[in-house]
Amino acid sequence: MRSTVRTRLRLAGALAAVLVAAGTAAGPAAQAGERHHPRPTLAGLAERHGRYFGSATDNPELTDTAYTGVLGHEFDMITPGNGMKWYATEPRQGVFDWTAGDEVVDLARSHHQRVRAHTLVWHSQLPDWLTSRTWTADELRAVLKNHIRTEVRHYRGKVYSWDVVNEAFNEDGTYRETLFYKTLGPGYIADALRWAHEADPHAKLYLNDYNIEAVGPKSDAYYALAQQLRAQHVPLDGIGLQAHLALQYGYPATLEDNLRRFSRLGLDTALTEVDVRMLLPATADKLAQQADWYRWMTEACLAVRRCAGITVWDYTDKYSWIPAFFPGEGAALPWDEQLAPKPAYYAIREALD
């Protein structure tokens, strides 16, 4: 069956490839049709099983009209990829910086999509003020509070979700090492969930990583880590899976079980920054099982009640983090550099249709 789906997404990606290279040849007759009855997008596909699929999107991108355009259409949930970190929020101590966030909420509300909030606490991007010195437990635990009240607050009725911890812990299940859990200890997990809570009470708290979609060693720190904090009634909405995944190194078959036992916690899952990356150069035996994975994604989704949604990490090769990250990797996500749909694109509307 798998087989006779990648013939059927190469004959889709490649049909897509040469309409858009003609210029769209179906021609006016064609095009009339589409206005006249149009297709559904990702997001009204997702709708109709009670899920969202959103894009994450960037500041510097925004003056593409071509890019926004499909942003603004095909998507109805919008996460900041950098705008709302540490870095770009309190620059220096005490003064805040919402420049870069505000846009990318006043573009998600005026195509009246919601916004997964990108992060309150995360050991990377942040400023040189918070790294460059030694902190007391009490003077970093007020720096932290006053950062998570005060983004919160401002934010606040604007934002369906927060990732309030992010990247929490090393691939074997251990604490990660960061400047908060050596100065503050485990608890301030905890903490920052409360605090976000007393700032904005109706925001969905989530916790998200990498490498958590299968069960492992690291899904497993996740899971025991929600089981304590649901059982001191902390604040915890949510399990974010990033899915960053790479061809090379196999689906995380697990998946679905792995949505499906947080579910039985009585916490929200969602895939939170889906990429599919692979060795370049692409080829069409890659890009059809790159949709594969993403059909597989899909599915696992829709099959766990409790999994809210799908976001990709941006929408567009174009704008895709993975070839500066990974060299010789990249082709990721479900439309290519030019905004064409791949075969990744039909595999998701297949799935969700």
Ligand code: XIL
Given for the second form:
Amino acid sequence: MRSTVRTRLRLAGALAAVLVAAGTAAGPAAQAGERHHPRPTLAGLAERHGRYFGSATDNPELTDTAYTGVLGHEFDMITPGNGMKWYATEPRQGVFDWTAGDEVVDLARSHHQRVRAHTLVWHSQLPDWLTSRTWTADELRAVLKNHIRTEVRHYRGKVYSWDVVNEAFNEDGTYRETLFYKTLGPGYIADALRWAHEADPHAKLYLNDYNIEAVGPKSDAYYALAQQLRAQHVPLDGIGLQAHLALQYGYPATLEDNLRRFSRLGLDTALTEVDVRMLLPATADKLAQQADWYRWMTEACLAVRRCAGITVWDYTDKYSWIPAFFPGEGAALPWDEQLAPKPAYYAIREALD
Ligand code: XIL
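To test you: the structure above is the form predicted alone. What is the structure of the form predicted in complex with the ligand?
Once more the chain from above appears, this time first in line as the rest of the complex follows.
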């Protein structure tokens, strides 16, 4: 008698689970199931695999409450799109401003989300005081060290990781001739990692770049550098693959192999700034292809043990950086401009589920 009840309960539980798993499936039963068991979020699905699912965000958007509703609910990792960059955090030499970065960190913490901090050393979006004069190596080393130590200390204990150096290589795998490289030589990367580690020993320290999703000259340069840094016991934890993809340039088919080779070096990897842009107008065919790419990227990360998670470079086309930077292109994110989920969103769910 009692075991029959237990069996019935177990069957009811299994049925409920099926209904929840069915998620968006049509029909009154599925809908009733959904009312009692809200659809799991991307973060919730990713957590089942020990991964995170994140989004970038930016301060001007934070007054949009429909936007922040989804941002606070669907993701468990947040990246400030601009607020932690050098121009924002040290607008005058030695004068630090944490307003923008703190706003994003505080919002994330209020939603129990972690933060991928971005970025300490980059050739772009630097303050004028830094780029408008020349520096001796000793001067620039002191400026860089002070910037890194002060910013990393400010966020110590509040961030999961730092993109310590961003976009250090050219497409052919040679070092990008930035202010830092030209003045300090390639050793600036190891120095930056060491200074960041001293300032927050618990933050995971990443090198981050675009066009390193596939195996090729640029990702090979990261592989060689990572090997070298590991051999020298420089504190490097991971490689961030930005994954700003474009339909017209083809899918990076060697992504999974590439993630795996970094993993074998004992490094974490992450897809850090994912978007998949297309030539406008968006059509059903392009959106379907885009969905496949999001699905494949998600599957690739799940297939490699040390791929820690995925971050989209904002989640809605309403606030994507693409139209401003790539005229004629857009529709790159999993939610459209009205904050409605696109095929890409459902494809990510399927891959995670
Ligand atoms: C972009 C921001 O999204 C824009 O708002 C800003 O105007 C320019 O920078 N690679 C990076 C990011 O590492 O910091 C860039 O973010 C996008 C490309």
